[in-house]
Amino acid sequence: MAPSSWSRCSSSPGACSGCGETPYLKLFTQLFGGRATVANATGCSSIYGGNLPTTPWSSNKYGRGPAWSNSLFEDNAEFGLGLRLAADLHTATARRRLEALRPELGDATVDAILQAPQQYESELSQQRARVDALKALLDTMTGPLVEDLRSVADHLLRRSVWIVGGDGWAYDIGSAGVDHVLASGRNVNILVLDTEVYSNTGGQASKSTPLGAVAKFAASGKVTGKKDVAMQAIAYGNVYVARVAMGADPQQTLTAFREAEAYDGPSLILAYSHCIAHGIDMSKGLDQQYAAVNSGHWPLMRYNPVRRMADHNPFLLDSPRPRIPLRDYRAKELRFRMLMNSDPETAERLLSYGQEAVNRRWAEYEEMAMRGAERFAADARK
């Protein structure tokens, strides 16, 4: 569906002014909302997401929009996997019932629906038209088999299942569930709105909080590094992984969302989201996203297993080498400046370690981007 058809999408959801999370949700709604099911972990996104009428989730001019539900930190990933399993069951049921009516509907109608590719949006649009035509045909028929098929006919269109939450959920409390879903091999998409802190509960440190940042429970600066969830997911070999930042490269963000949704398997998108807890001028949040990428703090990348199956390097490094020192990026955020004001010696020590970590990770990513396909795990499901 073209973004212009989503005229009801709220431009002012009930989040903090300038929130870095909501643009990703609006983009997702515009791309896939007409056939999406969303499991939303408790947190900022569940608060402004469920606060009608000002929400980034919306219906399009046809009245179609995401089916949204909220679950807790500790079980949202499992809840979302359950939505996927239910959707798969409904689809299998619909296909069986369609096959049972083959004599009445005709081979051409049944085969066109059952054999239709449903990977890209153009193909999905054609399938929706077929399903609408099928429902119109069923309205002219009677009988128990007709009623059975009518009740599940919409499930002949591929359902897009998304599990959404923040870094407190994905990196910490719900991390085991996220790992379980990625390891399942199921066609589920996970979107992590990464603010690098527990935003909704006052700004506590999470496992996503970077080295040297000040937060609740890290008042003297966090002394452990940020967990690299992207590398953990890549290790499976059959998970689509992307690290995006809309303020740095909106086209890369759009490409990652489309590739993740089209991929027949688990996908993980880590979306850099500036936050009021960072202590920045929120009107310049996208500029700070650009600085995060430019300093190497948040390198943009995609890992696409489809490329590995075609004997190409699946690891794509989408941002250039760091062009500014980490110090310049951090100087614009209060979460780092606070430590520099209160304990300059410790701040300098942690900053030097942070710069070393940036250099190390970039060297590792760059080496991966130059490998041959055979040096990455294959997708054994294929």
Second form
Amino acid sequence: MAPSSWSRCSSSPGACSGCGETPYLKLFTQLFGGRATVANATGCSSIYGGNLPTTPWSSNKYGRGPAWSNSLFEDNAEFGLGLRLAADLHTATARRRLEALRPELGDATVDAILQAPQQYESELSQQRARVDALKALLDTMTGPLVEDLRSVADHLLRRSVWIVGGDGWAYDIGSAGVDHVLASGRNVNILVLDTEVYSNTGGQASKSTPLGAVAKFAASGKVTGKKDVAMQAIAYGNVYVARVAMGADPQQTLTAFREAEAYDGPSLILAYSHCIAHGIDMSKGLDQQYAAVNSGHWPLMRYNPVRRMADHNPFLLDSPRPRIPLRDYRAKELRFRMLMNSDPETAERLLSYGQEAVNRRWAEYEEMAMRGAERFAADARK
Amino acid sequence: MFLDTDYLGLRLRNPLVASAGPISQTVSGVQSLADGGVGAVVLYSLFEEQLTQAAERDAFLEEAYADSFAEATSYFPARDTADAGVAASYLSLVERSAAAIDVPLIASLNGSSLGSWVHFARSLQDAGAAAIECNIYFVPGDLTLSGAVVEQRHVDIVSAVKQAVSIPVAVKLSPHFSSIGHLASRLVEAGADGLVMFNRFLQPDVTIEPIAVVPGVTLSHRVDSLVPRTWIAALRNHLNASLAATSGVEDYTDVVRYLLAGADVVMTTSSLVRHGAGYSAKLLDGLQAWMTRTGHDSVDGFRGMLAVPTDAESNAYQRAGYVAALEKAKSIYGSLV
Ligand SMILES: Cc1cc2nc3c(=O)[nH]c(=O)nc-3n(C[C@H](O)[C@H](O)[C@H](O)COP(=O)(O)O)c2cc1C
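Switch from the form predicted on its own to the form predicted in complex with the partner chain and give that structure.
The complete assembly is shown below, putting the previous chain first.
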């Protein structure tokens, strides 16, 4: 997609009104959009994200926005990894070509660009200015080496690669690819807009659907628990992991996005996204996110391998102890109430298993949050 | 000694019934009532408003977003939309309670309009209710609503519920009608198998320091039994229906009084709330001791001894009213108060 066709963020993208996913996309575009490349798995986000002219993807005041493309459920993570490899190749090429023009450009210009740190936004905006200056300089020059460098010069600024999709993609159909990419050690960011159900196709159960929820293919209540993808990713030791819910703690969400992006390795963000398939009043979506966190259904956490390298505990539990019973959170959502209506005994049974699972997981997380750093895997890549 | 009693065509082991109240909100509560020895248990009421509100809210949520997103038309598995949360849990309580006790379980519906709750009566029957008690509860306050309309509504509801079920139907009445006897006979004509007399309106009270209105769910006192007892005595021999007394039972003497007036069963809630579900054993002991002392070996033998006699009927009806019956009843009951 050419930059000129990147659309501005519409106040009402073609998603359902009150959609729980779009705020995360808006946030991430605002933070990193000017240098981001997005691989979007098919799903709600590819539908409302791909239908011009109304998408949540935005360009900034300089006219820069993300480069976006959509791929299939079964290969989107790999597709995104490919975008990363391509970007890295372009960067390597650009650096080589810059070096080749050292005599013409001068040591100061070349070294400033090649040696610039590019982790944080302040560093990146300085690098952006250097690259812009370089491109202006190249405009005054001629020759094949100049043309070659100009074609890849933008890649002297670190690319931010995001692999985006829903839980149907990340937990189910694309899960092997997600796992593979997380294990690659490459610098990609995986954002899972977790509605705990296949939203786009009309509410089928995924492996993210909680125990006891009613969904298509789980009409009498799901009897297996929700997969803890965060713990799977943490097992690698060098994956940055965060579980966020903007309605419960926007600051933690912001911190997680920034840390994930800055981390030089794979990152996974699981973002709680309320959905029409939950059977809630969509104007109360953020309140329901708050209840999800407060009941312990969706504990906020971060796992930051950078802290492990500094001999700190990398596991941070960001939400307070569950303060309301799981029942109170569930009673507000038709996906759980339906079972309470149709089969109260099964609903009660599954609810008590659900509450036990919440208690157990919280105890495990709390224990992890108090461990010494040495009890977590170290990053062996360095 | 024979305590067994017919009520609504059901054979009860004795004439004491736990009326609709807070103890019957759980299976264990219902069980404790039955264990106390009562002849039947009436479940707390399912309110029409709860039934319709819950159903409407869920149906709205289920359908509100259907066809709202381009890719799918629905987001929930198909289900029976009549299925509402409170309804289902009430049904489940009926089913589990009925299975847990060996005396009849009577389900109670509280409402004031002909709504879907009438059909819900059918589900109550299927769930194992031995009978249904309709608590038709109009909150007075609508100045445009005439008494005739209110009465007609009662009759319509009773007919509709009767059509929906094959189990007996009782009607719990308010004492506030201009002509209770007339209404009572209309309800019996419409199919009511029994009348429960009377419901107590929850009357808000006022405190003067601080100045405030306090919503009151108060327990009753003996004085509250006077009006129901008078009417039971007046109607006993003039209606072909069961009569249940409710209000003001404090001890066994009130049970005896109601039976003398002609009640088929005597219901109690306040005394059980005050003293615990086991208090019914005390009431029954007292009743039996009294029967022994007074030489009665069956409840049927003395029930209605002090009711307005049948021969008062023609006079009363000839004078197109209940005044005579009432006068007579009053003269009989003057000494009992
Ligand atoms: C706390 C409480 C809850 C009650 N709930 C109901 C009810 O759900 N349905 C109903 O028909 N009557 C209800 N009643 C009324 C009783 O069934 C009964 O008719 C009334 O209390 C008078 O009888 P008593 O003197 O034996 O208490 C309730 C009464 C109390 C005190």
